[in-house]
Amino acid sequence: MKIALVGAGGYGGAYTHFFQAGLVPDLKLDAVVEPYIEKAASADWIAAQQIPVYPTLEALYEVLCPDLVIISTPIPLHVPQAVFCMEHGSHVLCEKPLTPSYEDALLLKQVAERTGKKLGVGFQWSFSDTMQFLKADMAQGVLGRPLFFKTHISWVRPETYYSESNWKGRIRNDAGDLVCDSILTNATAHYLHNIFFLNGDKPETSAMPTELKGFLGRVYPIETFDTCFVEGALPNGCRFLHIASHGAETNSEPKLEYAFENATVYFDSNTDPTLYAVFKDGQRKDYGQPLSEREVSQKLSRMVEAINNDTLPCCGVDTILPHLVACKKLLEQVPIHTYPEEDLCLQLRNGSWFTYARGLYEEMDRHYQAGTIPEGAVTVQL
């Protein structure tokens, strides 16, 4: 199979580092569309692998027609660079987010068919080993009925994470293309969006929510939210709650807790690297690493499979859809709560500029116990 990389620089490098680190040994990396190879961090073992680099797409396509391409460019790149690939003979396999438009999202399901080409979502926790495990435990009633869901991300950022992009935490760029970016959008999309996958009907598929209620903020001077408060109902009955900040004093990585009728689901990243199940009785079931290297490559590898035999990817655009609705909702019916400047600290640390909200990691650690969200937090009409 031939795999082409459009992308090198930014999270591109996570993929030429699944080749690198022979985290997908029977797959080889034959072409790199880059303009700018000179500054990804992978530009010297690209260049000693051999590996051709062209600057366009079309100039790739004068040569080779892969069979795969990967894109993990800029937000505005994805839908033309998507429909030109599947329109010249590729299946494609796209970052997330795929397109912060849902009419786009739509387009692209509608090309992927009429070209028969497959689409793929880089959502790595849908095509992981542990949450596949855990859906398909789900699916046949090994937990019981799925209750409560919940996650919890404090992701300090310093100011340049901000004032040195022309995208993040805004609606469009300096060009004017629509990015949508925020927290919920881009930053901890893996964690909401996975609630909605594991409760999804089918192993591709993910459930649309019957009920959203948000509270938006921001601490850093953005367009849009820095911090989320999200709690909703799915079709199922079970309740979720997502809870996700740029802005709060302390760091902590992802954890979880979902709510079964006979068994609670733990994960913490930041003291154990396993998702595992306590059952009422006692017993536990470990799941797998979802954060680990070799978890976090299988969307490559589960893409090749699901195009060698002509299966479903397991997070395509269908998956993503109420992920993509919940965020575009939320942003158009929330009002986003500025954190007044009395409440904010400025602080340095290794050598760069934090800004946080005093006692925002309280309150989210607070609501994410009780699983509950803060007063004022407003409803949305789905």
Ligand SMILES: NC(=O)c1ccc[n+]([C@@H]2O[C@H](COP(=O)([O-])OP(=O)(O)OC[C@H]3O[C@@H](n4cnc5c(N)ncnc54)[C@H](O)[C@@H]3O)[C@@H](O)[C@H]2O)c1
The other form holds:
Amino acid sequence: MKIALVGAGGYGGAYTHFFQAGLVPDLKLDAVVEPYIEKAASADWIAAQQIPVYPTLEALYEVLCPDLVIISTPIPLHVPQAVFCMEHGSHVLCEKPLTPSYEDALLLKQVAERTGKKLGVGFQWSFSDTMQFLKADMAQGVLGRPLFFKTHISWVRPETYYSESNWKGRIRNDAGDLVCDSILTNATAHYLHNIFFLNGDKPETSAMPTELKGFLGRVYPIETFDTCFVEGALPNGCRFLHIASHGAETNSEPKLEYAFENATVYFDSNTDPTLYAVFKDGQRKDYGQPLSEREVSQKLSRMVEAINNDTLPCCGVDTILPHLVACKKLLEQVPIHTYPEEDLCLQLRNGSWFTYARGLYEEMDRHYQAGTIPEGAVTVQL
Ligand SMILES: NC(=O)c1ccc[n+]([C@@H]2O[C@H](COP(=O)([O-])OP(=O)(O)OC[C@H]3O[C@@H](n4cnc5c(N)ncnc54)[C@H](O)[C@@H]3O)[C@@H](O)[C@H]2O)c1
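So that was the form predicted alone. Now I'd like the form predicted in complex with the ligand, please.
The next block holds the full complex; its first chain is the one shown before.
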């Protein structure tokens, strides 16, 4: 299998690391497309491995038609690059978010169907042992009916996170391309998507919300939102809550609780890398370590398995649609609350300036514990 990586800098470094660290021992990286290779952290390793680097996809395909192309480039490039690769005969694993728009996601699905190529989307948890085992147990009724799934993430970000980017927190980038970036579509997308994924009725489908309500906020001066409280219901009756912010005082890594009839699943990456269930009789079952690099690298190894076995990728276009629809409807219908100047604090930490809304972390924590969202949350028409 010939594999090419498009976009080796930034998050593309995670993919070169999979190869470099021996996490995908049966696979080899055959080519890289990267116009700014000198800026990539893995440039020396790529050179030492004598992996050819091309400035454009066109230049790559003059020499090689890869079986699989990994796309890890800025969001507006995903559609043209994925179309180009599939039209030229390659399967594609594209980083999340696949596209900012629902229509473009469907267009990519059509191209994949017409060309007979597989299109995977790099939501790593969907490919991981942990979520695969958990979803299989859910399908077999081991945990009982899913009742209430909740997640909490408070990733503090410095002002430069937004001010130095030409697309973060924006509807369109400087070039006018749609990006619709927010904390929900990008940084914490995995955790809402995972709730939909686990409740999907097939291994590779996700559940579409039947009810959706949101409170969106902005601490930083951005177009979209850096804070969200989202709740809703899924067709199987499971309710969900997703709480996330880049503008709270305290940093807290992802934590979740998934309550079922017979057990509760716990994961708190602040204290323990293992996701586990505790059953009503007190028994504990460990599912894995979904943030470990071994499990993250499974998005590549399981994508290759899907190609070799001619099966559906663990996460494809259909799998991401519920998350895409939820993000789109929330952004369209929920007004964004700007935290008032008098509630904001500016703080210097390790040489960087951070803004946070006073009391926001406590509010997030309180709602997470209680399973509620703030007053003023708006119901979305689905
Ligand atoms: N799965 C995850 O957990 C995760 C985490 C971070 C980022 N991402 C995703 O990875 C993707 C890339 O994000 P990033 O932050 O690395 O972006 P980035 O802006 O740092 O760009 C990534 C690389 O693409 C290169 N590039 C630009 N134009 C190119 C072109 N025409 N052809 C080939 N390469 C080109 C850039 O030089 C850069 O090295 C995004 O979709 C992002 O959402 C995923």
